[in-house]
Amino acid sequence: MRAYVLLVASIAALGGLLFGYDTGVISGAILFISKQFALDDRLQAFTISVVLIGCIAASAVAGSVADRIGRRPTLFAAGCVFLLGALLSAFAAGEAALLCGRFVVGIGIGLSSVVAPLYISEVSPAPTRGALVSLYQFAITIGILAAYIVDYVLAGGGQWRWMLGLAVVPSLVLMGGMVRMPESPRYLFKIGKRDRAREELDRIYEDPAASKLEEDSIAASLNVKRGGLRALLSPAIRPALVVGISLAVLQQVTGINSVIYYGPRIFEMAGVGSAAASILAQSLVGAVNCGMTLVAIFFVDRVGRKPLLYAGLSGMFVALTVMAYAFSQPHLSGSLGTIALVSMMAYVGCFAFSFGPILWLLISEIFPLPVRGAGMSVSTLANWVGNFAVSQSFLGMVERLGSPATFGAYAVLCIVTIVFVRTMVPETKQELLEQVRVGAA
């Protein structure tokens, strides 16, 4: 791996670090910005959810924004936007002026979501493209590790707004890291300006013969008729489109994000006592995502990302098990607590090395490149609905159905995720982009 495609990648997974951050920080925050604003259940899970739905009108036209000015001054906006909503947020007056700043910072987490990955993919060498590409995903966790911590630190005093408000920083750490970054030479290709794209490709690969053979293989890729949104339900591009909805999907409804945003609320109903204390526990789940997050960058490409998946899935399906007997069982009420903490990070650590950083490789890999930037925007505008309606379902879930049911049905959806993934998803591993192609597998 060269330092210089190491260094534009991790430039460009910054947009992870804001997506994590916002996310997570919002699981703290609550607790306080609930009692200030005295919000009930339903306004708690809008105040959670309203970023949902900027993320849901950023990412269905990221890619076509992506690709009409290019990747790298999407990105640069993305960084803009997160800078004026962490502001509007941190400086909220009431919760309808919170809303909308929680709406513009999804505005940002959309944007980045899509093309953040995009980008990644675009400038990395096929031997390391599934590592670099986790590197986005490994961003994310950071980005909510430091959230739960900062979380915690300021819990004490009650401070949401320095909470919300600190992700000015990162923001602008984007922005300026990608004024002097490059523009993906796929994009250059597409564009026509191929003299730019051939010096960029010279930059990403040392030897002049597998930058060759990439271009060959873009060149290749471009003569495939363009069309669009319209383009992706052609019959050689609309499996791809399937795998890509599906699993955007099912990554969701499989119930990450219930622990990303209800873990205090989750640890709370377990009797973990204090604010403070269960957003303690909540860091600890966060630092197993952020280092089981590296199990994924350093063996993605070594061994493929279906076994991992595979691997990551059954852990998953065990751990939410594990939780739905626990708080089936009245006689473990001493000791919810401490079986609801190990099955979170077992939960979290599984998903953290398999489902979370190959969701965005896949789709950052199994499109054309006419269609690349459109396929991306559906698979994640999938996501990110599947998100919101997780986020406004899981609270309803436990009062209606129970705890134990509400964790059962996601171990249940685990299950159904393998056998999507044994029976249509291609494995990936070591192909150049150009080369992909999705069918039975």
Given for the second form:
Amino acid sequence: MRAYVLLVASIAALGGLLFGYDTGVISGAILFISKQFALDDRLQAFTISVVLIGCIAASAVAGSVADRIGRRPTLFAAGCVFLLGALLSAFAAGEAALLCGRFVVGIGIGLSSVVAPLYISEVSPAPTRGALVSLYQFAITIGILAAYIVDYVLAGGGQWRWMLGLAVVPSLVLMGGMVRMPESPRYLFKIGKRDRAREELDRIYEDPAASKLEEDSIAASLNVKRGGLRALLSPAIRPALVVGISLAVLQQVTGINSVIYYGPRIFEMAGVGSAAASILAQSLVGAVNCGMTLVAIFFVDRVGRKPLLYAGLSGMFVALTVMAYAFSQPHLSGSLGTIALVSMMAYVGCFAFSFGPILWLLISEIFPLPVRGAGMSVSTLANWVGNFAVSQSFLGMVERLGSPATFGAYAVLCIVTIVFVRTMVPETKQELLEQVRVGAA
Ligand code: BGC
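The form predicted alone done, now the form predicted together with beta-D-glucopyranose (BGC):
Starting with the chain above, the whole complex follows.
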């Protein structure tokens, strides 16, 4: 892999780092914010979820923005929005200003969650595309872990403004980095700047023959179809749309963010005594999430997307079933409590090497170039709506149905996902982006 391509992908992946940091950091900060601004439960919950509303709004338009002004300026704009959001939140004088800041942060996350994987996928050579887009997920997990650690370190002094404000640093690096990054060669072709596109392809591929092959395949794909939302609904593209939206929703409804957002609460349910032990256990979840993503980076271009998905989803199913069993017992202490905690880690680890990165990878691969921005937007929007639904419903489900039924429902959805992958999802390993076909597309 060329160092140049790795650098470009790593800078863009900072969008993922901010995604992870900004979604993770609030869990610790909210304890102090709610004290300072005397928030009731309803306002607390809204302070947490207003970010997701920003994500939903921005991911809906991010694809068309990236198609209109380009991938690079959109990612640069995301960096500016992250910066503004971090400053507004850190200096918020009251709850209204804080809500406003967190909404702006959500817009940054929504923009980058569409454009960062799209951009990385488009600048990557086919043989290493899986690893490079998985870097984006790796950055998300580093962001989440960093947020847990920052929360832990700053909790002593109740410094919530610093917790939220520290996002300024990666935002500035993302902005500075994107100024120097190239535009995606595929976008350049799309807008007719063929010479510049060719130059970029030559920088990506060491081998001129491979660069030429890619160029021909991009050119052919552009002759075929026009873009836009209407084209997305055309019979040829519809199967890809169904796959994109379904996978995006399934990634959420198999429950990952119940653990990422409410881990300490689950630990409490599993009998972990002190708050400090819960926070420590949550940091362990963050570390497992981060470490196991490396497995995907290593294997995704070697064994392929589908085998990793089968392995990960099966592991998630087993872990959730064990958790459901453990939580159904009257007393969750001693070895049963340990089994529940180990299963929870195993569940996160299995997600991390499979569905976590591969969702972002697949939705950046399955749409033909003319509709790639729109297709990524709609799929990512579905992912954020699923995220909102699960994070809003988790505690209520546990209260009404009980935790065994809640984890059991996530387990069943893992099986549904395996069947869906088997019947609907193409293997995209080693294919040029333009060769990827879903159904009749
Ligand atoms: C998901 C997020 C999740 C994260 C956990 C991402 O792929 O889209 O919702 O919080 O993984 O690592």
